[in-house]
Amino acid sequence: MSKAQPLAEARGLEKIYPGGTKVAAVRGVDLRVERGEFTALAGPSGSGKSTLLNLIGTLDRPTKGEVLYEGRSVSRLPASDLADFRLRTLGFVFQAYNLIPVLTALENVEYPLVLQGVGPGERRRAAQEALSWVGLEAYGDRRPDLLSGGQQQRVAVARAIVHRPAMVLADEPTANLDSKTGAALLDLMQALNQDHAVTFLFSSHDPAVLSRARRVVHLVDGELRG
């Protein structure tokens, strides 16, 4: 009997950066991510985990291989189709938060729905709900410069989940946070995973972070190990 179709799948992924000396950041990676997972890509700096996350998140294109979502190959889609796919299917949380400084927290969370063409009333309700999920419903009118680093990252998580994506990809989400704030963010991500069935794939080299993952995928020199 064949396995059930995964939410996301990498098949034979390679990423080679050109130059005087070609660098293979990812080498022949095969990986399945099932719906509902809380999975970490682990490895030291330079191991290829961020590159692999970007490939699975379709932010970068592989040199070889393909990425599939629910059995559909997306790696070779035209740029405009790929942007629309990301907008409707994926959520992203970055180390640097990437909030828009001139927008309030609520407006930042609304932004993916603006791009999707969702009406003002519906997107405002969805953004308020997402902020409530991350415990910031009282901070919606504040701009990023009036929020702490941990609060900004929570806003980034709310923005990543407001459109109910199939999967959230987070690249070193606690890297710029102190240990207490980072632990609180991981508590939040785990709660979203368990209570709202949000699938998470994140990268980290921090043992405190990796201990929270239900599954850890190790990378060394661009290859999966163990």
Contents of the next structure:
Amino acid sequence: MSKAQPLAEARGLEKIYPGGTKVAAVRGVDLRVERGEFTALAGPSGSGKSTLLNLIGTLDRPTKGEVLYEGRSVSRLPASDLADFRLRTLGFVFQAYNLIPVLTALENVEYPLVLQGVGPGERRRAAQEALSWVGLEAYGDRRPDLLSGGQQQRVAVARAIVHRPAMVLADEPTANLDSKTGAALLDLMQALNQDHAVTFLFSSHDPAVLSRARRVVHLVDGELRG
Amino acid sequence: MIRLAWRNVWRNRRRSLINVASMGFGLAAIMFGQSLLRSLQVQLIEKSTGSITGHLQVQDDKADLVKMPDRFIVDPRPAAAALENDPRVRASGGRIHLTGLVSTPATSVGALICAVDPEKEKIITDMHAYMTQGDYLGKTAKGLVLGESLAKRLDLRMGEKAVIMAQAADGSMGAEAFRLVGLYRTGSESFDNQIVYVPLAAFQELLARPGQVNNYVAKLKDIEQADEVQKDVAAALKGLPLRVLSWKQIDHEILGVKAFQDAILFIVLCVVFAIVALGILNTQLMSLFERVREFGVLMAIGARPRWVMRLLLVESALLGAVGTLFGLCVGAVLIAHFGRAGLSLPVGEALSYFLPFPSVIYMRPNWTAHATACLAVFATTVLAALPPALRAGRLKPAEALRHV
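Go ahead and give the structure of the form predicted together with the partner chain, now that the form predicted on its own is out.
Now the full complex is given, and it begins with the chain already shown.
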């Protein structure tokens, strides 16, 4: 693969939700994300941030356009191949943490490696390391319901990076956290970006959060502005 | 996956326990039904063959009737030799079963006369166990054993004589006086009122048929060998005007009853399986709806649709395994208990007209049938999870993540 290729690229992305009144959530978006970026998608609620993240994260298929990773189009891959692609290439952090409630923090972090078929010893070591990066090495045996919201989101970040993805997509990662905890999470994401070269693409409408991004892409009514 | 599936199973503990209980008690009920029916059928066969039929009979091959052959075996020695030389035969002996008339000064009654060799008959059938007075013919040359109720009808007391009349070989009516030496009571109306026992030699003399019998009966060491012994004995007697019948051909109505009971049990089993399947389907559908978002997360982090399907199927299989194990234990304990203590049922009364039959069923396991039921319950739980699993496999990650 050519080094000139961006890590991820959206070309003419469009997403229209069918129904009585068709809603165009994303319209004609072109976006390039380079390796090592710490980029925010900004915009008010309903502007299409989550939809665009879902499209770039291959969780949803575009109505028009395509998503490319290192020059390779992935938008039309079969569901199983897309799952494999996400498993190897992407990490996700969700607004509502979305940890598996029946697994401990350590087991949650391990899970992408379980899906990859990594052996128990190696994946435990990797999960413990990821937990230590987010400062929760002492909380590995706790189930999510025994962790605070901020701790749960840190575990979610550890889960997103444990398999060393090319990019982490985070949809409003601080929206459910208080400002102090949110700031701490952003510190963590920045540290991972700087110290471990993890590429982040995250969405937010919070100016305080957006001010931490190195690049901000504005989305209004499903279209990129500025 | 198994660890995650196992924890998911117990995520809603109460619901899973209710499911395990419904599966377990369903399976236990199935096992109980299988065992009860099997025990009933085995006891029915044991009683029928043990009261009169025996396991195998050699008869004249031109006899029209199988239960009471209307033709005599003039020379039963080849049959005796074939049966006595077979190591699978516990005992064998010649008999005459013939209708006749029993007369006393008070009255005359038509009866089925069973002329037997008393010592052999004690091994072949268990009628001697029903004796209430005297002994089972013993060594009395012209002794007579009757049911208590028949003796009462004949107004005949122990030590008194009755005349037995039957059609002799030349067509004339043979008659001979026999002394009442024993009374029995089986509780079966047809036995106690109709069947009389006399020594074989004396009855052969009455019929002017020395050495002749109309059936040569055998009791086997293992009734399950009846078919193969029948085949071997028939081969040994090939060329002679004889036929070899197993109890299945003589008491064929028992097989009909068995088939009927098995059919009813099968219908009941289908209903139980349907109930179990609906329970599992309901549980898994609820589980699916509750966890759509979670499946979305799993898919987002890289789980393939097929993997999510497998997760649901494994959860169901684990639930099924626990339920099956629980049911197996409950069923086995119930069967073991009623195998020792017996289960009192009015079945003896229901069958008493035809056979001496006890009212207590001693349950015995039917492991082949139980294993089939366990597998079927387990398979039902897995199959019932298939529709929700397929549905989960078709979820789209973005839509699943938006699910509330």
